[in-house]
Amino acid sequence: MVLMARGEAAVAVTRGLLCLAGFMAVSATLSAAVLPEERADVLFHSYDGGGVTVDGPSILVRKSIGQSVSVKANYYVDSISSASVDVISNASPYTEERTETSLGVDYLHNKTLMNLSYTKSDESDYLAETGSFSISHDMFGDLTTVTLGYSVGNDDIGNNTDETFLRSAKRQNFRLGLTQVLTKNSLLGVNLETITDEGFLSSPYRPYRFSDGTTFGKAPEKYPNTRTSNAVSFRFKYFLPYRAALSGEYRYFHDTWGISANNVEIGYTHPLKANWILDVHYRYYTQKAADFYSDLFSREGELNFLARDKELSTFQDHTIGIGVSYEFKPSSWQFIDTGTLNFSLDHIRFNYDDFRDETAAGGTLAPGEEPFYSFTANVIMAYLSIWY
């Protein structure tokens, strides 16, 4: 049932990871188009909040072939523990483990670099398959770089309690990004994004709930079989004399189900002596609802589309993060040209505008006069890295 836990636990992670790698990619030099260096990544990450804990290793693999080719293998496992507040009030708490595996190439011509990558994503409900490709070029004198992007994913979803449950959904990512030097020591990214979605696009496990004021119950939800998300992204990056750098991003989202949502963040990366860099970073996100969202409706049935999952909810999270990494060059592996070890934690509060706690009280309040739900959480990324 892991599709219950599958929002916070996995977006907070997911930006973990993001936080961490931005702050490991500010010290590197702008250059023109490059084939990535070869490397081996190995990750250990945790989310714990809410009643969900998500942990579990990754591996990431890169070669180059040649002067124009690098091929990359990564392979990624999140064990899954949720007693979630969706779980504890519908369900029985689980244990869930998801695979991930990934390949990809990439090809280096002149100005030009294409990357072809497939992704695998495997649970006991859940199988996603993702194919995906982009294309990105330098030009005016290497200070602007231009990139297409496109994803195409295909899911099929089942239910553990209904082994003749199978649905599909299909999802495609357009994406276009313009990366502007500014001056020396300042640079500019801005990107597009739309996302297409059809297809089972709920979860088969979650209900939503309504009450006429004397009869309270529960049915499953229903979404539409389609949703079209476009969102809007600036990062902004000055590089301070002393190896330092400021960092901040502004995202926009909105789509077709009514939600909108804004994503701001802030960062400072500061090196420690020769061999430290330490990052900290703040981010503040907030959501509209889903024009289907409720947390209690009048009657069942009241719309043709009906919803309670708490992220499709008016919500908003503040994020504290501090991030640092140490450098290190081996003179007895000889295979080893240098490495660095990284660690993160992120410190996440969600509240929750419109989403009550069910088992507030031990579940004994009436239906719509529980408490609005609110959770903290951490997410920790700690991995080695090697070049050779």
Contents of the next structure:
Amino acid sequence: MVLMARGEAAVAVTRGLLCLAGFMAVSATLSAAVLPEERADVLFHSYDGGGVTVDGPSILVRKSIGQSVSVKANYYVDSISSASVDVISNASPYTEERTETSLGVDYLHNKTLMNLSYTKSDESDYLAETGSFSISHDMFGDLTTVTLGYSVGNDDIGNNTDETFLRSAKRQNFRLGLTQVLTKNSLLGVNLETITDEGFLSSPYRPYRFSDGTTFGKAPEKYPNTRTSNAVSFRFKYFLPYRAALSGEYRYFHDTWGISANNVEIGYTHPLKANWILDVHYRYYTQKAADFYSDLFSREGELNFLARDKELSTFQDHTIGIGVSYEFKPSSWQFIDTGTLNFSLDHIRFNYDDFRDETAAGGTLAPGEEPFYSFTANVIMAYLSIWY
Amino acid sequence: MMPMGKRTLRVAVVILLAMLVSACSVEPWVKPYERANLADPIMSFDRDPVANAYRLHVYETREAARGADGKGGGGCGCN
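Could you give the coordinates for the form predicted in complex with its partner chain, as opposed to the form predicted alone above?
In what comes next, the whole complex appears, and the chain from above leads the way.
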């Protein structure tokens, strides 16, 4: 019985492989996969919230070489000025700059698109380099696109107050993506991603705090040296009859530090007359704290690992965003097919459930009796995009 | 215990093979001439790649969750 089942399975697999070979042969004669569009974007971004301001430019240029190759370059700058609650509580406000450069190449062969890219992020105490590869293939009459991706990154972590401090971390990303045409008006996207980290994963600056009722103190945080996370997301787009689009997204996240998170987003895109497009969106995010997070430990070294990073605490955030885009077709600049001028504003509110504001009332409140922290942030982007 | 990365890859390969093996029996239910609405730029998941990348960066630095955003991974020195 088992042998028969195995025999049938072998026949089924053989038929499947023949079917696959035939399918691939047919696929090779039809070319629907396309290279990314030739475009350039110049963006100015600004983040302002919680005592932190970050702004700077981002420039992206993408150009095709022949019918099969497209290259991309991106230059990005963050100018950071930080007087966040963490910094005010434990150090002095600081300013610094982070630059990120990335280069990528796409190669199209029939219905298969391959991408190779390299990204380098550089700041005074942190250097990160990442290499990525992905391959995507259109199938089932071009109704389905499947993408597999892999990235590997190495980070070198320093400390601006200790020249002898040098640590490293390694990161790997495994990605699977699926984009599916559901109907002539709707699309579904599903993404799975596993990320593994190994090395120094905490901040060299941030302490945790402890109090047993009589003794209060602070000591350097201690994180595990490994972390593995899994995330799955579903994205949906629907074309409305009067030329507008509805979008929805949901993501579930879990990691080996005990953090779980969910976020949902809904959006609406509405073209207005005379080349204007309006976007509005709302996003809600919630997460549960890491197992080794505490706002106030009961004693020094209470756990093997100890963290007081508010990004590892239990909190929620809400985003309301609006964007507007104006399309133009310059007749005097022949090399430009079309262009858009864009502006967007996102307003985000963060509410923490177990992270207290040490700076409240001028820092005069007893540890553990401060109010829970919350803050709002505005994210502004103004950018020009051109297609050529 | 199998590492999570390998498990995800194994699931991915099984799903891919299942989809490919069943490919011959699938008739495209949306014909090429019916895809005008889907090709409209407002239906793109990534209409503004630079702006979307920045938005993701903001969330990655303020939230613990990461990944499955349809973008490649990259170190950002956000800790």
